[in-house]
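Take a look at this single chain in C-alpha coordinates; it is the form predicted on its own.
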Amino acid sequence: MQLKALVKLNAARRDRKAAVVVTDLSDDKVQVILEGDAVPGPLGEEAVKAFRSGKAGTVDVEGQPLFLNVHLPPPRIVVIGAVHISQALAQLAPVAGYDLTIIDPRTAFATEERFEGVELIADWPEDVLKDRPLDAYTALAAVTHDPKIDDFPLSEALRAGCFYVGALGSRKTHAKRIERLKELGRTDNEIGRIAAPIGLDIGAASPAEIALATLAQIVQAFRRRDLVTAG
(Lines of atoms letter the chains of each structure in order from A and count residues from 1; the text may use other names and numbers.)
(Lines give C-alpha, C1' and ligand atoms only; values in the text may rest on other atoms or scores of the structure.)
Protein backbone atom coordinates (compact mmCIF):
# COMPACT_ATOMS: atom_id res chain seq x y z
CA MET A 1 0.00 0.00 0.00
CA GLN A 2 1.23 3.51 -0.76
CA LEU A 3 2.64 5.34 2.26
CA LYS A 4 0.19 8.25 2.05
CA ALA A 5 -2.78 5.85 1.97
CA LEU A 6 -1.36 3.80 4.86
CA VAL A 7 -0.89 6.88 7.03
CA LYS A 8 -4.50 7.97 6.37
CA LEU A 9 -5.81 4.47 7.15
CA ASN A 10 -3.83 4.20 10.39
CA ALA A 11 -5.11 7.61 11.48
CA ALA A 12 -8.68 6.47 10.83
CA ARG A 13 -8.15 3.34 12.90
CA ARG A 14 -6.68 5.35 15.75
CA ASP A 15 -9.64 7.74 15.73
CA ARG A 16 -12.24 4.95 15.37
CA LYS A 17 -13.37 6.19 11.95
CA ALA A 18 -14.47 4.00 9.07
CA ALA A 19 -12.44 3.82 5.88
CA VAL A 20 -12.60 2.09 2.49
CA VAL A 21 -9.34 1.33 0.71
CA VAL A 22 -9.96 1.49 -3.04
CA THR A 23 -7.46 -0.33 -5.25
CA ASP A 24 -7.60 0.11 -9.03
CA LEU A 25 -6.95 -3.42 -10.29
CA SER A 26 -5.78 -2.10 -13.67
CA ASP A 27 -2.81 -0.13 -12.31
CA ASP A 28 -2.70 -0.86 -8.53
CA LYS A 29 -3.29 2.78 -7.59
CA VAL A 30 -4.76 3.14 -4.10
CA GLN A 31 -6.94 5.74 -2.43
CA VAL A 32 -8.53 5.83 1.01
CA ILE A 33 -12.10 7.11 1.45
CA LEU A 34 -13.23 8.03 4.94
CA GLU A 35 -16.87 7.77 5.95
CA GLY A 36 -18.23 11.27 5.48
CA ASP A 37 -15.95 12.21 2.59
CA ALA A 38 -17.88 13.64 -0.36
CA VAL A 39 -17.15 11.33 -3.30
CA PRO A 40 -19.22 12.12 -6.41
CA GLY A 41 -20.66 9.65 -8.88
CA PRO A 42 -20.72 5.86 -8.99
CA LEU A 43 -17.63 5.44 -6.77
CA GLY A 44 -19.35 7.35 -3.97
CA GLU A 45 -22.42 5.13 -4.33
CA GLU A 46 -20.29 1.98 -4.16
CA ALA A 47 -18.43 3.34 -1.13
CA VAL A 48 -21.73 3.92 0.68
CA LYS A 49 -22.75 0.31 -0.01
CA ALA A 50 -19.43 -0.91 1.32
CA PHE A 51 -19.64 1.17 4.49
CA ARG A 52 -23.17 -0.07 5.14
CA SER A 53 -22.45 -3.76 4.54
CA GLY A 54 -18.93 -3.85 5.94
CA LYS A 55 -17.97 -6.35 3.25
CA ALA A 56 -15.02 -6.16 0.84
CA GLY A 57 -15.48 -6.89 -2.84
CA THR A 58 -14.71 -6.06 -6.45
CA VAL A 59 -16.88 -3.56 -8.32
CA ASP A 60 -16.89 -2.10 -11.82
CA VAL A 61 -17.01 1.70 -11.84
CA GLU A 62 -17.32 3.22 -15.30
CA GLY A 63 -15.28 0.40 -16.84
CA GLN A 64 -12.62 0.37 -14.11
CA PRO A 65 -12.27 -2.77 -11.97
CA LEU A 66 -11.88 -1.66 -8.34
CA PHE A 67 -11.38 -3.63 -5.15
CA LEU A 68 -13.00 -2.06 -2.08
CA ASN A 69 -11.63 -3.20 1.26
CA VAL A 70 -13.69 -1.94 4.20
CA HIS A 71 -12.24 -1.10 7.60
CA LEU A 72 -14.95 -0.43 10.21
CA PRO A 73 -14.27 0.29 13.89
CA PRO A 74 -15.71 -2.50 16.05
CA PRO A 75 -19.23 -1.34 16.97
CA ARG A 76 -19.82 -1.26 20.68
CA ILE A 77 -22.66 -0.82 23.13
CA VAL A 78 -22.37 1.25 26.29
CA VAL A 79 -25.13 0.51 28.78
CA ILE A 80 -25.80 2.95 31.60
CA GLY A 81 -27.24 0.89 34.43
CA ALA A 82 -26.45 -2.53 35.90
CA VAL A 83 -30.02 -3.82 35.90
CA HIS A 84 -31.78 -7.00 34.77
CA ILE A 85 -32.13 -5.70 31.20
CA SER A 86 -28.36 -5.15 31.16
CA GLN A 87 -27.73 -8.73 32.26
CA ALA A 88 -29.72 -10.08 29.32
CA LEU A 89 -28.23 -7.58 26.88
CA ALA A 90 -24.73 -8.57 27.98
CA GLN A 91 -25.47 -12.15 26.89
CA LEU A 92 -27.09 -11.17 23.57
CA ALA A 93 -24.71 -8.46 22.35
CA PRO A 94 -21.65 -10.68 21.67
CA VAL A 95 -23.78 -13.01 19.55
CA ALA A 96 -24.54 -10.07 17.25
CA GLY A 97 -20.89 -9.00 17.19
CA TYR A 98 -21.01 -6.07 19.60
CA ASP A 99 -18.60 -5.33 22.42
CA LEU A 100 -20.47 -4.22 25.54
CA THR A 101 -19.58 -2.11 28.56
CA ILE A 102 -21.83 -1.43 31.55
CA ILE A 103 -21.41 1.70 33.66
CA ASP A 104 -23.19 2.21 36.97
CA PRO A 105 -21.96 4.03 40.09
CA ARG A 106 -24.32 2.02 42.31
CA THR A 107 -22.02 -0.64 43.75
CA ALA A 108 -24.97 -2.62 45.09
CA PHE A 109 -25.98 -3.30 41.46
CA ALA A 110 -22.61 -3.21 39.69
CA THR A 111 -21.13 -6.42 41.07
CA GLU A 112 -19.01 -9.10 39.43
CA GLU A 113 -21.38 -11.75 40.74
CA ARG A 114 -24.24 -10.30 38.69
CA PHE A 115 -22.11 -9.57 35.60
CA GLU A 116 -19.49 -12.28 35.41
CA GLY A 117 -17.28 -11.93 32.34
CA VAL A 118 -18.76 -8.53 31.41
CA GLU A 119 -16.80 -5.26 31.28
CA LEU A 120 -18.35 -3.50 34.25
CA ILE A 121 -17.31 -0.07 35.55
CA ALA A 122 -18.69 0.93 38.95
CA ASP A 123 -18.26 4.68 38.59
CA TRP A 124 -20.14 7.78 37.49
CA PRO A 125 -20.55 8.15 33.71
CA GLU A 126 -19.17 11.71 33.92
CA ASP A 127 -15.86 10.31 35.16
CA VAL A 128 -15.72 7.25 32.91
CA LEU A 129 -16.49 9.08 29.66
CA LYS A 130 -13.65 11.57 30.18
CA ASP A 131 -11.16 8.82 29.42
CA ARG A 132 -13.40 6.65 27.25
CA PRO A 133 -15.34 9.06 25.02
CA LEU A 134 -18.33 8.03 22.98
CA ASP A 135 -18.20 8.12 19.17
CA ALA A 136 -20.17 7.43 15.99
CA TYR A 137 -19.59 3.68 16.30
CA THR A 138 -21.06 3.49 19.77
CA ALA A 139 -24.64 2.72 20.77
CA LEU A 140 -25.73 4.07 24.13
CA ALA A 141 -28.60 2.59 26.14
CA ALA A 142 -29.61 4.34 29.37
CA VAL A 143 -31.69 2.08 31.60
CA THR A 144 -31.35 3.23 35.22
CA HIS A 145 -34.53 5.36 35.44
CA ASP A 146 -32.36 7.79 37.44
CA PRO A 147 -31.80 11.23 35.84
CA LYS A 148 -28.70 11.79 37.98
CA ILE A 149 -27.08 8.83 36.24
CA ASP A 150 -28.73 8.76 32.80
CA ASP A 151 -28.90 12.40 31.72
CA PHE A 152 -25.21 13.19 31.30
CA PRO A 153 -24.34 10.16 29.12
CA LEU A 154 -27.48 10.71 27.03
CA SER A 155 -26.40 14.29 26.40
CA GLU A 156 -22.86 13.16 25.57
CA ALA A 157 -24.12 10.46 23.20
CA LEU A 158 -26.13 13.02 21.25
CA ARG A 159 -23.22 15.45 21.17
CA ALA A 160 -20.80 12.73 19.99
CA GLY A 161 -23.13 11.50 17.24
CA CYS A 162 -23.55 7.95 18.55
CA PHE A 163 -25.31 5.87 15.90
CA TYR A 164 -27.94 4.83 18.46
CA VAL A 165 -29.21 6.50 21.62
CA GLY A 166 -31.97 4.83 23.61
CA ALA A 167 -33.51 5.44 27.01
CA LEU A 168 -35.83 3.40 29.19
CA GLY A 169 -39.00 5.03 30.45
CA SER A 170 -42.54 6.02 29.57
CA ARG A 171 -43.47 8.88 27.27
CA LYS A 172 -44.34 10.95 30.35
CA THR A 173 -40.91 10.25 31.79
CA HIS A 174 -39.30 11.12 28.47
CA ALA A 175 -41.13 14.45 28.27
CA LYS A 176 -39.45 15.50 31.52
CA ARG A 177 -36.15 14.16 30.22
CA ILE A 178 -36.43 16.34 27.12
CA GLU A 179 -36.59 19.49 29.24
CA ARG A 180 -33.53 18.44 31.25
CA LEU A 181 -31.55 17.68 28.10
CA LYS A 182 -32.42 21.09 26.69
CA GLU A 183 -30.98 22.60 29.86
CA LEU A 184 -27.78 20.65 29.10
CA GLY A 185 -27.60 22.34 25.71
CA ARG A 186 -29.05 19.69 23.42
CA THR A 187 -31.22 20.82 20.49
CA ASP A 188 -34.65 19.54 19.48
CA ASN A 189 -33.13 17.76 16.48
CA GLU A 190 -30.57 16.01 18.65
CA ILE A 191 -33.12 14.99 21.27
CA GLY A 192 -35.40 13.68 18.54
CA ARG A 193 -32.84 10.95 17.84
CA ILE A 194 -33.46 9.27 21.20
CA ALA A 195 -35.35 6.00 21.02
CA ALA A 196 -37.78 6.31 23.91
CA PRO A 197 -39.38 4.09 24.99
CA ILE A 198 -36.31 2.00 24.23
CA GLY A 199 -36.37 -0.94 21.79
CA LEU A 200 -38.45 -2.01 18.82
CA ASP A 201 -42.16 -2.36 19.55
CA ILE A 202 -42.47 -6.14 19.87
CA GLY A 203 -44.72 -6.04 22.93
CA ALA A 204 -41.74 -6.78 25.18
CA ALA A 205 -42.59 -7.31 28.85
CA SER A 206 -39.73 -9.15 30.58
CA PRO A 207 -36.18 -7.79 30.97
CA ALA A 208 -34.93 -10.37 28.46
CA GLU A 209 -37.55 -9.33 25.89
CA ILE A 210 -36.72 -5.64 26.40
CA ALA A 211 -33.04 -6.48 25.91
CA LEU A 212 -33.85 -8.35 22.70
CA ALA A 213 -35.97 -5.45 21.40
CA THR A 214 -33.18 -3.02 22.26
CA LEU A 215 -30.49 -5.05 20.52
CA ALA A 216 -32.69 -5.39 17.43
CA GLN A 217 -33.17 -1.63 17.38
CA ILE A 218 -29.43 -1.09 17.75
CA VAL A 219 -28.70 -3.40 14.80
CA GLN A 220 -31.36 -1.62 12.74
CA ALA A 221 -29.86 1.78 13.57
CA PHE A 222 -26.37 0.60 12.65
CA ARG A 223 -27.39 -0.82 9.29
CA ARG A 224 -29.51 2.22 8.43
CA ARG A 225 -27.19 4.90 9.80
CA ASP A 226 -26.76 8.08 7.79
CA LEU A 227 -23.88 8.04 5.31
CA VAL A 228 -22.86 11.12 3.33
CA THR A 229 -20.00 9.69 1.26
CA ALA A 230 -21.83 9.87 -2.06
CA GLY A 231 -21.57 13.38 -3.45
Given for the second form:
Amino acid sequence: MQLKALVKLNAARRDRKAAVVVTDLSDDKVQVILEGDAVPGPLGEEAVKAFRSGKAGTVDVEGQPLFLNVHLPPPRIVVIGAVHISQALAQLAPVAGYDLTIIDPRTAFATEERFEGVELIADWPEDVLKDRPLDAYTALAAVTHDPKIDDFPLSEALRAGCFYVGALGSRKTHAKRIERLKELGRTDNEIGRIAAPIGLDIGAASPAEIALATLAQIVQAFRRRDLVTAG
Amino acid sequence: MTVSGILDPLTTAQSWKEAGREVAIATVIDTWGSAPRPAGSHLVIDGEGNFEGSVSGGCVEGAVITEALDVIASGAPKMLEFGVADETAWRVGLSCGGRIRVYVERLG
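Okay, that was the form predicted on its own. Show me the form predicted in complex with its partner chain next.
Entire complex below, previous chain first.
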Protein backbone atom coordinates (compact mmCIF):
# COMPACT_ATOMS: atom_id res chain seq x y z
CA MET A 1 0.00 0.00 0.00
CA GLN A 2 1.19 3.48 -0.85
CA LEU A 3 1.05 6.33 1.68
CA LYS A 4 -1.17 8.26 -0.74
CA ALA A 5 -3.85 5.53 -0.57
CA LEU A 6 -3.66 5.42 3.23
CA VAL A 7 -4.02 9.21 3.45
CA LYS A 8 -7.13 9.03 1.24
CA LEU A 9 -8.58 6.23 3.39
CA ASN A 10 -7.90 7.99 6.69
CA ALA A 11 -9.40 11.25 5.38
CA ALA A 12 -12.59 9.39 4.39
CA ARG A 13 -12.80 7.73 7.81
CA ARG A 14 -12.34 11.05 9.60
CA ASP A 15 -15.12 12.55 7.44
CA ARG A 16 -17.40 9.59 8.31
CA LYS A 17 -17.46 8.36 4.70
CA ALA A 18 -17.59 4.64 3.90
CA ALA A 19 -14.57 3.17 2.09
CA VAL A 20 -13.55 -0.21 0.69
CA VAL A 21 -9.84 -1.00 0.34
CA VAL A 22 -9.15 -3.51 -2.42
CA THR A 23 -5.82 -5.35 -2.19
CA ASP A 24 -4.79 -7.56 -5.09
CA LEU A 25 -3.08 -10.42 -3.27
CA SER A 26 -1.26 -11.51 -6.43
CA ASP A 27 0.58 -8.25 -7.09
CA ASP A 28 0.19 -6.09 -3.94
CA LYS A 29 -1.78 -3.36 -5.79
CA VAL A 30 -4.17 -1.35 -3.61
CA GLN A 31 -7.24 0.61 -4.64
CA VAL A 32 -9.41 2.74 -2.32
CA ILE A 33 -13.09 2.93 -3.31
CA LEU A 34 -15.26 5.55 -1.61
CA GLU A 35 -19.04 5.27 -1.30
CA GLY A 36 -20.69 6.76 -4.37
CA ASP A 37 -17.69 6.06 -6.65
CA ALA A 38 -18.66 4.50 -9.97
CA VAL A 39 -16.86 1.15 -10.27
CA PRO A 40 -17.87 -0.85 -13.36
CA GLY A 41 -18.00 -4.63 -13.73
CA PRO A 42 -17.62 -7.48 -11.23
CA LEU A 43 -15.42 -5.44 -8.86
CA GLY A 44 -18.21 -2.84 -8.61
CA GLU A 45 -20.68 -5.59 -7.70
CA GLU A 46 -18.34 -6.97 -5.03
CA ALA A 47 -17.80 -3.46 -3.65
CA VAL A 48 -21.56 -2.92 -3.38
CA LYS A 49 -21.87 -6.20 -1.45
CA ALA A 50 -19.03 -5.19 0.85
CA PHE A 51 -20.54 -1.74 1.55
CA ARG A 52 -23.88 -3.41 2.33
CA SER A 53 -22.60 -6.18 4.59
CA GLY A 54 -19.80 -4.20 6.19
CA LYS A 55 -17.77 -7.43 6.25
CA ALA A 56 -14.21 -7.87 5.04
CA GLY A 57 -13.27 -10.90 2.97
CA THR A 58 -11.49 -12.35 -0.05
CA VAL A 59 -13.19 -12.60 -3.44
CA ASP A 60 -12.15 -13.82 -6.84
CA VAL A 61 -12.61 -11.23 -9.58
CA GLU A 62 -11.71 -12.35 -13.09
CA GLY A 63 -9.17 -14.84 -11.77
CA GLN A 64 -7.50 -12.35 -9.41
CA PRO A 65 -7.61 -13.03 -5.65
CA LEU A 66 -8.73 -9.75 -4.04
CA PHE A 67 -9.11 -8.83 -0.40
CA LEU A 68 -11.84 -6.28 0.28
CA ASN A 69 -11.62 -4.48 3.60
CA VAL A 70 -14.63 -2.37 4.57
CA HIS A 71 -14.47 0.77 6.69
CA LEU A 72 -17.95 1.97 7.65
CA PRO A 73 -18.52 4.92 9.98
CA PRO A 74 -20.21 3.77 13.19
CA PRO A 75 -23.96 4.45 12.85
CA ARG A 76 -25.49 6.90 15.31
CA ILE A 77 -28.88 8.29 16.23
CA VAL A 78 -29.61 11.96 16.87
CA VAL A 79 -32.87 12.54 18.73
CA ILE A 80 -34.47 15.97 18.72
CA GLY A 81 -36.44 16.19 21.95
CA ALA A 82 -35.71 15.05 25.50
CA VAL A 83 -39.16 13.49 25.94
CA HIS A 84 -40.48 10.25 27.42
CA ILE A 85 -39.93 8.33 24.14
CA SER A 86 -36.30 9.53 24.06
CA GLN A 87 -35.70 8.16 27.55
CA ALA A 88 -36.67 4.68 26.35
CA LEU A 89 -34.80 5.07 23.05
CA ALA A 90 -31.65 6.06 24.94
CA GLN A 91 -31.83 2.73 26.81
CA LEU A 92 -32.52 0.63 23.70
CA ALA A 93 -30.07 2.16 21.20
CA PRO A 94 -26.81 0.99 22.83
CA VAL A 95 -28.12 -2.59 22.89
CA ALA A 96 -28.44 -2.49 19.11
CA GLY A 97 -24.96 -0.92 18.77
CA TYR A 98 -25.99 2.64 18.02
CA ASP A 99 -24.46 5.75 19.58
CA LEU A 100 -27.14 8.21 20.60
CA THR A 101 -27.27 11.96 21.19
CA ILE A 102 -30.27 13.94 22.40
CA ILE A 103 -30.72 17.62 21.58
CA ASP A 104 -33.42 19.77 23.20
CA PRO A 105 -33.19 23.48 24.03
CA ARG A 106 -35.88 23.16 26.71
CA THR A 107 -33.87 22.85 29.91
CA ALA A 108 -36.92 21.59 31.82
CA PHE A 109 -36.87 18.46 29.65
CA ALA A 110 -33.14 18.12 29.04
CA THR A 111 -32.04 17.32 32.57
CA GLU A 112 -29.19 15.13 33.75
CA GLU A 113 -31.57 13.40 36.14
CA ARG A 114 -33.94 12.23 33.39
CA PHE A 115 -31.06 11.14 31.12
CA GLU A 116 -28.31 9.74 33.30
CA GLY A 117 -25.33 8.55 31.27
CA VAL A 118 -26.80 9.77 27.98
CA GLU A 119 -25.17 12.37 25.73
CA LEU A 120 -27.57 15.26 26.15
CA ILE A 121 -27.21 18.75 24.69
CA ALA A 122 -29.56 21.46 26.04
CA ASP A 123 -29.32 23.83 23.10
CA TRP A 124 -31.05 24.72 19.83
CA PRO A 125 -30.47 22.22 16.99
CA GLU A 126 -29.47 25.16 14.75
CA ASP A 127 -26.50 25.84 17.03
CA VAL A 128 -25.55 22.23 17.82
CA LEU A 129 -25.61 20.96 14.21
CA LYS A 130 -23.24 23.71 13.09
CA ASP A 131 -20.40 22.00 14.98
CA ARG A 132 -21.66 18.45 14.62
CA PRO A 133 -23.06 18.08 11.11
CA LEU A 134 -25.44 15.27 10.20
CA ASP A 135 -24.30 12.67 7.65
CA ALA A 136 -25.32 9.52 5.76
CA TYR A 137 -24.51 7.29 8.78
CA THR A 138 -26.77 9.23 11.11
CA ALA A 139 -30.45 8.58 11.84
CA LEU A 140 -32.48 11.58 12.93
CA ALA A 141 -35.66 11.24 14.95
CA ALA A 142 -37.60 14.44 15.72
CA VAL A 143 -39.99 13.87 18.59
CA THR A 144 -40.74 17.23 20.26
CA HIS A 145 -44.03 17.96 18.38
CA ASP A 146 -42.82 21.57 18.27
CA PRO A 147 -42.16 22.96 14.77
CA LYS A 148 -39.83 25.62 16.22
CA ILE A 149 -37.52 22.85 17.40
CA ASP A 150 -38.17 19.98 14.93
CA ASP A 151 -38.38 21.67 11.52
CA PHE A 152 -34.79 22.86 11.11
CA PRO A 153 -33.10 19.54 12.00
CA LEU A 154 -35.59 17.62 9.83
CA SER A 155 -34.72 19.82 6.88
CA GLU A 156 -31.00 19.47 7.60
CA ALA A 157 -31.29 15.67 7.89
CA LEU A 158 -32.91 15.45 4.46
CA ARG A 159 -30.30 17.76 2.96
CA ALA A 160 -27.41 15.77 4.51
CA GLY A 161 -28.82 12.43 3.31
CA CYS A 162 -29.27 10.86 6.77
CA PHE A 163 -30.03 7.16 6.26
CA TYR A 164 -33.17 7.60 8.35
CA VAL A 165 -35.36 10.61 9.05
CA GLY A 166 -38.39 10.13 11.30
CA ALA A 167 -40.87 12.60 12.74
CA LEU A 168 -43.42 12.09 15.49
CA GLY A 169 -46.94 13.33 14.90
CA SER A 170 -50.28 12.41 13.41
CA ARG A 171 -50.95 12.42 9.68
CA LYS A 172 -52.66 15.79 10.08
CA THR A 173 -49.64 17.26 11.87
CA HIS A 174 -47.39 15.83 9.18
CA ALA A 175 -49.43 17.39 6.35
CA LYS A 176 -48.80 20.83 7.86
CA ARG A 177 -45.12 19.93 8.39
CA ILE A 178 -44.75 19.07 4.71
CA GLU A 179 -45.87 22.59 3.76
CA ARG A 180 -43.34 24.17 6.13
CA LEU A 181 -40.48 21.95 4.86
CA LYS A 182 -41.29 22.98 1.29
CA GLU A 183 -40.92 26.59 2.40
CA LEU A 184 -37.48 25.63 3.76
CA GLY A 185 -36.56 24.51 0.24
CA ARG A 186 -36.99 20.74 0.54
CA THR A 187 -38.21 18.84 -2.53
CA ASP A 188 -41.15 16.41 -2.64
CA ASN A 189 -38.68 13.54 -3.08
CA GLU A 190 -36.73 14.53 0.01
CA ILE A 191 -39.86 15.02 2.08
CA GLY A 192 -41.14 11.62 0.93
CA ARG A 193 -38.23 10.00 2.80
CA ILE A 194 -39.57 11.07 6.21
CA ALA A 195 -40.99 8.22 8.27
CA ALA A 196 -44.22 9.70 9.64
CA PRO A 197 -45.97 8.67 11.73
CA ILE A 198 -42.70 7.51 13.27
CA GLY A 199 -41.82 3.83 13.80
CA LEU A 200 -42.71 0.47 12.27
CA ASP A 201 -46.42 -0.31 12.50
CA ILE A 202 -46.43 -2.75 15.43
CA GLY A 203 -49.38 -1.12 17.15
CA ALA A 204 -47.07 0.69 19.57
CA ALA A 205 -48.99 2.57 22.27
CA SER A 206 -46.67 3.42 25.17
CA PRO A 207 -43.61 5.67 24.85
CA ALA A 208 -41.32 2.63 25.26
CA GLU A 209 -43.16 0.77 22.50
CA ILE A 210 -42.90 3.77 20.18
CA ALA A 211 -39.16 3.91 20.95
CA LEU A 212 -38.86 0.21 20.07
CA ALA A 213 -40.84 0.65 16.83
CA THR A 214 -38.62 3.61 15.94
CA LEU A 215 -35.39 1.74 16.65
CA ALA A 216 -36.59 -1.22 14.54
CA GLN A 217 -37.37 1.18 11.70
CA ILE A 218 -33.89 2.72 12.03
CA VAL A 219 -32.25 -0.73 11.84
CA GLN A 220 -34.36 -1.57 8.78
CA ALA A 221 -33.35 1.70 7.08
CA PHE A 222 -29.66 1.08 7.83
CA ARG A 223 -29.56 -2.52 6.64
CA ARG A 224 -31.48 -1.76 3.46
CA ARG A 225 -29.90 1.56 2.62
CA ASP A 226 -28.82 2.22 -0.94
CA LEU A 227 -25.08 2.52 -1.51
CA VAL A 228 -24.85 1.61 -5.15
CA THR A 229 -21.44 1.91 -6.70
CA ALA A 230 -21.84 -0.50 -9.62
CA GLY A 231 -21.24 1.57 -12.74
CA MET B 1 -14.19 1.75 15.24
CA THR B 2 -13.12 5.18 16.30
CA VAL B 3 -10.93 7.24 14.02
CA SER B 4 -9.97 9.99 16.41
CA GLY B 5 -8.25 7.99 19.14
CA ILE B 6 -4.52 7.51 19.33
CA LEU B 7 -5.12 3.75 19.36
CA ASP B 8 -6.30 3.72 15.74
CA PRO B 9 -3.59 1.73 13.92
CA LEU B 10 -4.17 3.18 10.43
CA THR B 11 -3.90 6.73 11.73
CA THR B 12 -0.75 5.71 13.59
CA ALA B 13 0.71 4.16 10.40
CA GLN B 14 0.14 7.38 8.50
CA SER B 15 1.73 9.60 11.13
CA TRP B 16 4.75 7.27 11.51
CA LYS B 17 5.34 7.22 7.76
CA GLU B 18 4.94 11.00 7.51
CA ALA B 19 7.50 11.33 10.27
CA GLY B 20 9.98 9.38 8.12
CA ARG B 21 9.68 6.00 9.83
CA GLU B 22 9.49 2.72 7.90
CA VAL B 23 6.10 1.08 8.33
CA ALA B 24 4.50 -2.32 7.64
CA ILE B 25 0.76 -3.01 7.83
CA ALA B 26 -0.48 -6.48 8.83
CA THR B 27 -4.11 -7.33 8.06
CA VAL B 28 -6.22 -10.36 9.03
CA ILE B 29 -7.39 -11.73 5.65
CA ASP B 30 -9.26 -14.90 6.64
CA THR B 31 -10.28 -16.61 9.84
CA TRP B 32 -11.44 -20.18 10.44
CA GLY B 33 -13.04 -21.46 13.61
CA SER B 34 -12.83 -19.23 16.64
CA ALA B 35 -10.45 -16.38 15.97
CA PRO B 36 -10.00 -13.47 18.34
CA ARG B 37 -9.98 -10.67 15.74
CA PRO B 38 -12.16 -10.56 12.60
CA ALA B 39 -10.96 -10.22 9.00
CA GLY B 40 -9.94 -6.63 8.34
CA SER B 41 -8.21 -6.10 11.71
CA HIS B 42 -4.86 -4.33 11.56
CA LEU B 43 -1.52 -4.41 13.33
CA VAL B 44 0.97 -1.75 12.22
CA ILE B 45 4.70 -2.06 12.85
CA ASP B 46 7.61 0.35 12.43
CA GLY B 47 11.21 -0.41 11.51
CA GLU B 48 12.22 -0.70 15.16
CA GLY B 49 9.50 -3.14 16.13
CA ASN B 50 7.13 -0.61 17.70
CA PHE B 51 3.53 -1.62 17.04
CA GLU B 52 -0.12 -0.57 17.40
CA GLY B 53 -3.32 -2.58 16.95
CA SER B 54 -3.81 -6.35 16.91
CA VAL B 55 -4.43 -9.35 14.65
CA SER B 56 -5.13 -11.79 17.51
CA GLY B 57 -5.54 -11.60 21.22
CA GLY B 58 -1.80 -11.24 21.63
CA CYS B 59 -1.00 -14.85 20.66
CA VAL B 60 0.81 -14.31 17.35
CA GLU B 61 1.72 -10.62 17.40
CA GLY B 62 5.36 -11.35 18.26
CA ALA B 63 5.78 -13.55 15.16
CA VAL B 64 3.97 -11.05 12.94
CA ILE B 65 6.27 -8.26 14.12
CA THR B 66 9.37 -10.34 13.29
CA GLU B 67 8.03 -11.08 9.81
CA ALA B 68 7.06 -7.41 9.38
CA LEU B 69 10.68 -6.35 9.91
CA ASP B 70 11.62 -8.69 7.02
CA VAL B 71 8.90 -7.16 4.85
CA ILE B 72 10.12 -3.65 5.65
CA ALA B 73 13.68 -4.67 4.68
CA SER B 74 12.75 -6.48 1.46
CA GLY B 75 9.66 -4.56 0.36
CA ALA B 76 8.00 -7.84 -0.68
CA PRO B 77 4.64 -8.62 0.98
CA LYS B 78 4.13 -11.90 2.87
CA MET B 79 1.15 -14.09 3.63
CA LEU B 80 1.35 -15.69 7.08
CA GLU B 81 -0.80 -18.45 8.49
CA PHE B 82 -1.28 -19.35 12.12
CA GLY B 83 -3.29 -22.13 13.70
CA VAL B 84 -3.25 -25.18 15.93
CA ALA B 85 -2.76 -27.58 13.02
CA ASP B 86 0.18 -25.59 11.81
CA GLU B 87 3.73 -26.60 12.60
CA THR B 88 4.43 -23.06 13.80
CA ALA B 89 1.70 -23.51 16.40
CA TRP B 90 4.24 -25.19 18.66
CA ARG B 91 6.01 -21.91 18.87
CA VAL B 92 3.26 -19.36 18.24
CA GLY B 93 -0.26 -20.72 18.06
CA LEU B 94 -3.76 -19.54 18.72
CA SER B 95 -4.84 -20.87 22.09
CA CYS B 96 -8.47 -20.52 21.04
CA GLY B 97 -8.03 -23.26 18.44
CA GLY B 98 -8.80 -21.17 15.39
CA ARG B 99 -6.73 -20.41 12.30
CA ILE B 100 -5.97 -17.06 10.71
CA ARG B 101 -4.24 -15.80 7.60
CA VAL B 102 -2.39 -12.48 7.92
CA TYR B 103 -1.14 -10.37 5.02
CA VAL B 104 1.87 -8.17 5.74
CA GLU B 105 2.79 -5.34 3.35
CA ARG B 106 5.19 -2.43 3.44
CA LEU B 107 3.71 1.07 3.39
CA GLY B 108 5.36 2.64 0.36
